[in-house]
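Take a look at this single chain, the form predicted on its own, given in structure tokens.
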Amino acid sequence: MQEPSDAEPAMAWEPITPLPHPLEPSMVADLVASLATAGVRRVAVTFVNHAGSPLVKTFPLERLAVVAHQGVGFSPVADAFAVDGSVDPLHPFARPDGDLRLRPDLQALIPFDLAAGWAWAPGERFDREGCPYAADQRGFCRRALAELTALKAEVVAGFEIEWVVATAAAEPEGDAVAGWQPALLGGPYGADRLVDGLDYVSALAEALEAAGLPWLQIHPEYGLGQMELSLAPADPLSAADRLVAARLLIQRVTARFGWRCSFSPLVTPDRVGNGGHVHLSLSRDGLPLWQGGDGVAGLTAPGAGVLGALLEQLPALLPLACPLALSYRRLGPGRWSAPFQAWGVENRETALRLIPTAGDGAPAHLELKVADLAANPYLLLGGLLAVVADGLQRPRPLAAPVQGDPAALGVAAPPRLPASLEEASRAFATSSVLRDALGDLLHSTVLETQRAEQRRAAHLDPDQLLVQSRWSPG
């Protein structure tokens, strides 16, 4: 097992007490003092753009009070960046005009690397007058959560993160894995891979714990050099924040070992790719809706109505869950990517997998199987929340669950989900549920980002698309 090149002992951290909003100056001053005592000297604040890329600004700790009030500048053009950093000249944000202010959410601030003196916070963007920016992705997720809360409903969400750990050389020639070498050896789900990478997994667990990011499990996945991390569930906004922070920590720890990681939907053309599955539980007035009822697997009538709405809107949600052209090469039968517009009880090849409660007492919840990690988690969760809210108000009929592999059902197979970003984007464009929830500016510019990705991919053959996207999403 390889030792990291600059390993440092994890430093203890006391979680920040939740702060009220708006923050009083004295509270910010107390926060700055507590951060300084913990060893923080610098703060990074991120937002995730339309293409799913986390973008960042940093500042010294002593400026935290000013930045929390005024924000730091960010041009609107950032949402025209493609996943590879290029700017499509046809994108409506591809212009030099305007400025926005990115403000950190101090209630969500966590230590990132105390040994290096860094803390991290998610940010939201405002205009120069202090009004929320209508195309801000985290602001959309916050609005969708508030609307669901107004219906006396609660969603708890959690993400799974799959990634491949590779040697530092980006594209070594002549190897057997199409341009890269796995850094962790061993078989699928193999204990031998865990033993081979035990120092790496230990360092990652310590980094997560030092940052106050609760996790449920880390284990080797099926693919070559592939790992999976399951984050603990939380409210949807916090769940999205945790995903962003955890990905950054995975990159940080991987780099310490002299390796690199890929969150790309597909790393090799003929093997399974990386998913970013989303788990949701749903309750209303304190009562769970996906258990305790008379329906299939304990579904209540309202819970079945919401599941029916999610099933109906899956094609429109798909480009939020799978935003790259490459994503649709992963969504194929036999890849365990669930490319069918179907639901099932504990069926891993249906796009919506219901995990019912059982003797272990775990609450029933739903897994969205098709999502990958190129997705902007705030857009994805915001879209899911909007559909859940719509399903509570306008329940949809629910078809019978699919049993077995949908691909083997022949003429009885459920419909395939869109097989290309172009097809999925058309469904997104025509969904009144998502258009109304996102608002005109956010909906139209996300749609333009999908079209820009289609134009980017049109100039690349399949191998070029895979290689160009291999490291970009992470």
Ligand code: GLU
The other form holds:
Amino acid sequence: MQEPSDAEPAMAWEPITPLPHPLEPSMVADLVASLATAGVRRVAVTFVNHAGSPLVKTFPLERLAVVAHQGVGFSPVADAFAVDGSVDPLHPFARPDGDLRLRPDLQALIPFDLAAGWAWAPGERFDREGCPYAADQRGFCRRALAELTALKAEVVAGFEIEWVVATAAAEPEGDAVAGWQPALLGGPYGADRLVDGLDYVSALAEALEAAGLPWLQIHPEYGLGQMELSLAPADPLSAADRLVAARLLIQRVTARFGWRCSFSPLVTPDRVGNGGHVHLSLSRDGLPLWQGGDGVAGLTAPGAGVLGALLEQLPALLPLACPLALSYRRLGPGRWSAPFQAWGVENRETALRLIPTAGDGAPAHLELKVADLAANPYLLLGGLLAVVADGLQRPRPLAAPVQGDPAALGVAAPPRLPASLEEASRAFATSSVLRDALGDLLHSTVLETQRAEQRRAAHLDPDQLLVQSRWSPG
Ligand code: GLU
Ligand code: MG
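Can you give me the structure for the form predicted in complex with the ligand, which would complement the form predicted on its own we have just seen?
All chains and molecules follow, beginning with the one already shown.
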């Protein structure tokens, strides 16, 4: 529930000066030299596939110039991998032929565990001629960002990460669903949990700082063994990159303690799940649109029009925010996962929560609470940006904000968001806003990934589905 502010704390690592495109060999050589001096010896490059899994290749630092130019090979079949690694034979990418090249974005390269000699960079995929791959998720987010910039609009985004930390002890026989043990004890938001896990939290903060990932808050969350990290806001592409890097660092630090972590939407059926809430602020021509206006809670007319578009498109955006069949078990009322197609001022049960500006001067922003961490952050943010751009050009009327618990409003309750991946996926399939923004190849193949996930889930009973992809490492 932490709100990003615009202030970024100072970090030990100075981000690399943006490199010009096309890359100048001498600048890449300088970058390699400065990385080597910092202790980097090898580089990992990731992309996040259609199912939301970060996939990786690594190479020695000396090859950075070659790899930045040529990329490393990655078969298109990687986008047919389900969250458990299985490949649905009906997926259009479930084929052995073709190849792509994954290129690291050197502007986004950061140290990742310097003591072990690693750097990390997000990548984008191209063909052998150097043309962008139309189904690349980060490339889509970049395109959506460029379209918003062309409208002179700016979105700043930040993610919250919730995760559960457990011991590595095997679940007791016959009790796989509820039998895991939290590694960090203490109550919800409890200072006792912080003290119990102080070495862990310190190690995590140090890992984030060494990587130059600015963070705003860490705290014990409500659930058993659950923690939360709020990342500092940034431009949407960097915000998605930061989410990927921070998750990998959390996993790394957790493993160092001999534990395992879960980012799964639901870890135990009857408890709260893990959210991946997204915060967005919006301005146009340098003026904020969700504050300083005459509308409800200070909304400007164009800001209200964009909020109306986001509300209208929420069902279609849902499979990008909540992509697993399991995601929909988290979306019950009273679990703070905000499963209503409504907005509210500071209302934590509406899918869109407006946090207005106030006397403290913090900028107004929107929180999309419904999202979970199975989401591919590039697809989710790209989709949100596309709807924002659409709402600026075709403002939609905005209903009144919902006050109080939507579940308690009886007949006056706002609509529930789709209650299953199947229902959400139908809304995604028919959204011309998203289809136009994603392009035919990306839209149709993401849709096929949603259908493959539905087929995968149909073969598992609900508890198997929950247990199967619960832990990182699995
Ligand atoms: N854990 C809740 C979720 O699943 C969110 C709790 C909160 O409000 O931060 O999204
Ligand atoms: Mg939280």
